[in-house]
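Taking the form predicted on its own, here's one chain by itself in structure tokens.
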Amino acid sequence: MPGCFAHLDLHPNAIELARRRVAAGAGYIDLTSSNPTWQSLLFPPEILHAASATYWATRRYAPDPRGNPAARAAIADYYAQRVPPLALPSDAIFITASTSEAYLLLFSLLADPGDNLLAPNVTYPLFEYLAELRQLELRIYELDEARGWQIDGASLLAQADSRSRAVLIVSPHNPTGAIIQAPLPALSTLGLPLICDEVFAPFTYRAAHTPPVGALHPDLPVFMLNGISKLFALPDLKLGWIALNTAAEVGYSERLELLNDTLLGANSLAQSLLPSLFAQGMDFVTAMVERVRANIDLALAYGTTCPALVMQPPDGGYYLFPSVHGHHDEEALVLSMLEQGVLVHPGYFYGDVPGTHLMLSALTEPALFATGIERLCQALGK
């Protein structure tokens, strides 16, 4: 059968065919949903009628290639309160409907068919589709769990060949929490443009602060993707941008441009609404920052009295991947998990991982975190 994914088994797996069986029985506890608006995270309705009732005033479609200038001038200054601070102009911010149309943007601006794109080997599974999409191959590079998942510069380096064409970075990373908080001499060596993930950057714990990659590499092209669906709970709305450091904006700026006009895929309402989310909204952030590190806190205070999960403080990100001693095979334990009612995801959905890992997400509803934790420790023998 011709056509995109053609070649895939879309059947559902067993993990899947047990949750469905298990939800419609005894049920179970949650601790994979990173969709806020299932745990009890809603931005500030309020704020949101207020800002749109502006809009639907004073209706007009006026289509702006780079974006709503508005609302790219309030990114542009999320950049300049960054730390470091970037400072960027709104020309060099460039609005999409989603980070996932941000990545194809990207993907058809720096790449044609059969080029490749240097990935990591742990991460949340959308490359590999996006990829397809532009018939892009993704070459892998490791992460080193020892170092906090941090990424292997030989293992970089090693698979670069003549048809690399970008490095795909996540900070902080999904899952693991990993953030890149200084410039790496293997991302220099090879001097290829990077796209770099940033959607979970105010949620940080053991690093102070997600510094901007455009920043830590003024030397490279630095495309750094963001939008409202984490930030601001926001995911329903659409919107998400791509922001170009001073290497990025001098060499691919103008033909992003024509890109992002011919999709034109961000809708008026929500950029209209972006100015007000980031004047109004930070304190919200600053909750669901905070949840997020309370139920981390719990996690770990569990994991010292479960010696069969081993969990190491993430610098940031909103998951926990913890390894799991005395078990080698991840589907029959998430499968075990379940039957204790409680969902787990297990490490191979993030790809070729070694060892054994659990994913677990911390912006869960804390009552329910807790819970959860409790009974994934006793079903692993505490």
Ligand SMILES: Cc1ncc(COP(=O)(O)O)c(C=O)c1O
Given for the second form:
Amino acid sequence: MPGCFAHLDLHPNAIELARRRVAAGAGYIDLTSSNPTWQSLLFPPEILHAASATYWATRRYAPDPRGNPAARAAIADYYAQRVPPLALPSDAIFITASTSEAYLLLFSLLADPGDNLLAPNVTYPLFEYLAELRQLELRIYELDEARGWQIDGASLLAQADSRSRAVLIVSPHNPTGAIIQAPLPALSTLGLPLICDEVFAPFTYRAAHTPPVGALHPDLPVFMLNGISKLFALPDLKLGWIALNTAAEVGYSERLELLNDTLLGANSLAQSLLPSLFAQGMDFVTAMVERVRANIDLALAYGTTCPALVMQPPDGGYYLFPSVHGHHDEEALVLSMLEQGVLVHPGYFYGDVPGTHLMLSALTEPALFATGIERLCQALGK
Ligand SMILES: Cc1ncc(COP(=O)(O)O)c(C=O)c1O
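Taking the form predicted on its own as the starting point, write out the structure of the form predicted in complex with the named molecule.
Entire complex below, previous chain first.
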């Protein structure tokens, strides 16, 4: 059958079938959720109400191919306050319907069918689908678990060839939490544009800050992706953006404007809310970050009593990706945990990584998180 995804087996996998069965019976604690709106993390509705009332009273459709100017100014201000600060003109910001749409625009901007992109061996599972939409190959570079899942420069260099068009980077990384703290010589050697996903930027744990990669690598065109799904826990409002450092702006902004104009995917209401989200939403962001840190503290404390679970403190992000000793079949392990009332993801959902790993989300509502971690440790034979 022709068309995207025609080759995929779209039947539910064994874990999903078991999950449905357990959900219909005894139930389980979900330690995999990335959805803040189901974890009692609701952006203050009064801020949304007040800001949207202004929109409804004054709305006029005035599309701008880069996005609402006031929203872009608020985003530029956000980069000016990052550590280290990154000064960007608001014309270097392109507002999109989501980070996922932003990726697709950049894949179209930077590569032709048959070209390749360099992507990490562990990652949240979106790149392969987006790459297929543009008929691009993903060439896989490695993250080094022994060095806190930092990018392995040698494997990056080894994977690149004459059809490589960009490097995909996620910092803080999903699911390992690794944050890029300093310029990477291998990236400078390659000289390729960087597509850098920073949606978890405020969520730091071991690291004090998430440096914007555009500031670390002024030598390269850097496209920084972010949006309100994670930053403000508003995945339903659908708004993302691409911020270009100077090297990217000089070379690519005109064509990116035309690409964004081709879809004009970002809705005007969400764009109009953005200045209020930044101006009034930071206390909520701080509370959310503190929840995640407290959950990670708790998981690390449990980890010390559970020898099978090797849990390293992450740089940031809101997931944990511990390795598990003494168990070699990730799927069997996840199925047995589900029988004991806790859902986690097997490492193989996130790529082909040596060893046995599990993925847990520290976004989870704290009381459930604590019980879920306890069940997990019991299942591992604490
Ligand atoms: C690293 C990363 N980037 C992007 C996204 C999706 O963001 P958006 O809702 O803006 O498409 C996710 C969603 O889980 C994510 O984990």
